[in-house]
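Taking the form predicted alone, here's one chain by itself in structure tokens.
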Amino acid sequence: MVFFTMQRANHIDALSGQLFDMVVIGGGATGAGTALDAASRGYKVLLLEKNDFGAATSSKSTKLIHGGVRYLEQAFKKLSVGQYRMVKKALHERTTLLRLAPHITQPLQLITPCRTWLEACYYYVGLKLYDFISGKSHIGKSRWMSQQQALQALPALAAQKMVAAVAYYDGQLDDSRYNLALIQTAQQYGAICINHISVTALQKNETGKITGLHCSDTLTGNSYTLATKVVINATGPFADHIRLMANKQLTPRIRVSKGVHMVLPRTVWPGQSAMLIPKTADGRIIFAIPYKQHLLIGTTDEEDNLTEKAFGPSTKDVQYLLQYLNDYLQHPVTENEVLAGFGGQRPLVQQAGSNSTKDLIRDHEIEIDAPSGLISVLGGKWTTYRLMAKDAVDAAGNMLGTPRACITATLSLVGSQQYNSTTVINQVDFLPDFIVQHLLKTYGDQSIVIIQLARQQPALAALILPGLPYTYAELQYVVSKEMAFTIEDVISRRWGVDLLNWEMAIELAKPVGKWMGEYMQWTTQQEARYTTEYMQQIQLLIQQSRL
């Protein structure tokens, strides 16, 4: 078994004097997938991420691997071939994503409650079509459910709110961990991937073609000048910034849609199935999804101004989501029960005649700027990251004159390459089962490294906080082997706590900050400042949701 280590210092040292075939800007799903695709084809690849891997949009999704039932409905209502093709591609990719990382993905049953028999027939036909389009890649067949069957699956629902229901299947993923697995696997194939590196300028030759870039290490302040044959812009909502850096004459193409989610305690939602609320006054749909012992509700869809600041639901957003959720529940949920929330910005490609972001197609586009040679990946969604990466690397390979075939459809990701939960569990007799299960569902086959750390150093087997599965062995692992350099890197992206429970994230901040301070040799002042800044960031999210 290969145990994987990400050493940032070693990767920075490896930058000196290299000429890269491709530099990928952006460490979200698209950039990570692109780096893996290019490296697995044998290209010399560098990925640079300004913040942490998956820090923005890619860790703020609805945690679904799906074709998009709303997009299918729009395809037929508006006779949109583009929407139909996007759904078909996504449905076929759905099974691929599940197969590549089984430790952090799973099929999920979603139930659509129907208020009238006509509505039930409409959604039954639509979801059967969803099955048909997926072809052999379906992960579970949709089916009609009586009122009683629906209540057995979703006991929280009020019987009088539906006459029947329709169930269908999509996939679920831990998006930030999947993102990191892509980064790790890209490194396994030789890519250099570095977080907390900001690209400050693009270098060009006398003809205006990009030949390199200037960047700055946001952790140390060090600057670097790097040489490359091709630059791929995979920065999602921030794509226009890099496009205009390459060519000031370009017209902005990205429209940003804000989607926010709120999180409730799992106690309000007995059962393992999710619910699709198919209709809202403004034409959106809302999901209620069990996720990591919590209930995730979302999402909104509103045009927004681009921002790098973290944001969550406002009071208005919370009220909007609760209004539609409570309309189906026996016992309404109150605003005081909201544990946390998070928001992300979707990159939507501007199209002529589109006035609303919810009407824009979520498909992607590969743009090649002829004067500079910049390749930009525009738009797209999590489920189709691999196709986006394939198209970008195809374009780059053609530009280099060395096209090579994509092989990522069959590349298991780090964590799943020798994933066998039974074997690992049988090897552990000194950790509680809830810790072992947490490790398996987070790190897959790499969890053995954490278990060995805890075995060799019993002090590291201690829980950071009672009742939570996080041990100091796991903390040491993510800091030493997963490039987690800030308190937020750990609590938000490696563990996902502040997306699910703000108060718990604040409680974790001090012990995590104290341990990181000792391990990373922060001064007392640095430890206090970093801890306080992180806690204030979470407090601000709490205040914004309760104004």
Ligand SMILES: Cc1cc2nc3c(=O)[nH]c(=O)nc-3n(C[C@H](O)[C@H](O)[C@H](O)COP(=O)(O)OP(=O)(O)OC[C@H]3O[C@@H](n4cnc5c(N)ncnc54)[C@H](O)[C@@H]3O)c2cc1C
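Positions refer to the first chain, counted from 1. If you superpose the two forms and keep the largest set of C-alpha atoms that fall within 1.5 Å, you have the rigid core. Keep in mind the model is a prediction, meaning the values are calculated, not measured. What changes on going to the form predicted in complex with this ligand:
- After superposing the rigid core, the C-alpha of residue 535 moves by less than 2 Å between the two forms.
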Given for the second form:
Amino acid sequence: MVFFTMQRANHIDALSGQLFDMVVIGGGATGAGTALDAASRGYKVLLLEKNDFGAATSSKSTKLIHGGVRYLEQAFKKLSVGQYRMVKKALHERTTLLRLAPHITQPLQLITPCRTWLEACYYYVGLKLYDFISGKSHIGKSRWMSQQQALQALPALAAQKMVAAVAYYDGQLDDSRYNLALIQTAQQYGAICINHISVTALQKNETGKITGLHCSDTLTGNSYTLATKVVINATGPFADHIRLMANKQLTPRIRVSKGVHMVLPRTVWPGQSAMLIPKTADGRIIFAIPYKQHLLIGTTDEEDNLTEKAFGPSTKDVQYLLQYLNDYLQHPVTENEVLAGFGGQRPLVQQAGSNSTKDLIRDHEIEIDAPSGLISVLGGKWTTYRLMAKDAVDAAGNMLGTPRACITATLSLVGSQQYNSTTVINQVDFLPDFIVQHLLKTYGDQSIVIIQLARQQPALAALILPGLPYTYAELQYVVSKEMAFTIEDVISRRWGVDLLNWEMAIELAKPVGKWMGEYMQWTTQQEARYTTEYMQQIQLLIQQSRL
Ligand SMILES: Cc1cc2nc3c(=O)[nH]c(=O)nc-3n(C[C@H](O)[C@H](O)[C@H](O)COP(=O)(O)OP(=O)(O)OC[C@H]3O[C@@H](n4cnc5c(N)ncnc54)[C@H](O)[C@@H]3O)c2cc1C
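With the form predicted alone in hand, show me what the form predicted in complex with this ligand looks like.
Below, the chain from earlier opens the complete complex, with every other chain and molecule after it.
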């Protein structure tokens, strides 16, 4: 890694003499959105992420851009104005998110099979209300479905398990690619965003106000001290760590709730629609969602301790999710068909009187710690990242005494700015269509850069593994242009493979590691170690999910 680490070190060294308006800690959806918001308002911004962009919760979501039908139900059952407002603003954001990055988002039809006529009427009225609240920002109208219509849309369902169904619409996103598009767009506006840098301490002046921070490069071990006027804590489930670094007197606010998904092959699920299982014994809902040739089933909701380690579904989780899915299917699915799974930690904000994490409102809060000046963005969800970013940067702008207006509602993200699939397709006659389609749905208008690489160097047009759309040109692109430094950065966040198919991720690890080793000048020992470590991590997830 000699060449790349030297470039990195020089780059970060050069930051040491500068004074930033804002440093954002955390490169998930919230931090990336905040860096974009601040940079596009003209502030001098640095974002530091201790792992890879989106590596924590933001690549482990159910991938829905939604108001949340369950939250709407809770709002009415508990007469909660806060919950209702949260659903309303998330529904409004839904259209914005779809518009800002059309190449990695899409509207999705979800069908709720109903067991009784009473249940069908209840969901029909509820989902009409969901449409109504979305007002002008609706993306498709909910409708009643006869049993036959539901079976046509979802042929895997068992007819005897429903009397009718109700269909409605939400959005779907490729969360880790959206996260990266936010980072890349922030960079276009002048933000400096660096992954694999951990903030280890905050620096304060004699009055106790934050003036800078200490950080360390997790790839090289190098340490740096950087100066800033404001620090924004966007570390999601880890937010209390930074809050306590700023002020030891603060009480922890984050309650972590783990949610896992299990992944099945698409062959068990003909059709394009998703299914909402409206009720589980523990008062949750479960989704079955087609996503990139796979079917996601999730999620669970269990309060737990914060962890740094990646985790997937346990044997118990697989059994729990299969039990509910199979209850609706004509042909039950078995544990042996599970291809992969992934889990994330919801950063929920503690509220008075809430005992269970599933009852906590998914709204966000901006906390300003007066003694230190730390701004923390707490809670929220993917769908509302832009609003969270806006509120955080508003607070930071006021603190700096230079408030400026937010403009992100109309800022198209990298990949969608010149996105026109037909123009790109017309220029490609030397790559199979499945590769071109994959590039378009992953990189949007940036696909052309990969296509040109493959055209100029035909050896790079070769597939890394037969049957998968990944070429060496794409690998070179993500390493040289998208800040992928490790095998996991590539296979997990740039391509999302290990979330969907563990065996495939293991197969890719060797050729990806070998190519990266040569390109990044790893030693033979480094290449072997990085590849083995990555494969062991996936093996562990497999073991934890098996009986
Ligand atoms: C199972 C599950 C399903 C979900 N599904 C949906 C959904 O369908 N739709 C939806 O809208 N929302 C969903 N959510 C919620 C959504 O995913 C999260 O609210 C969102 O991703 C949180 O983003 P974040 O940036 O705040 O946190 P994170 O993505 O966790 O990012 C925080 C980052 O801070 C970094 N960090 C921490 N400490 C430091 C440090 N000292 N120095 C530098 N960096 C640091 C971490 O490495 C991490 O990358 C889901 C959540 C879960 C758990």
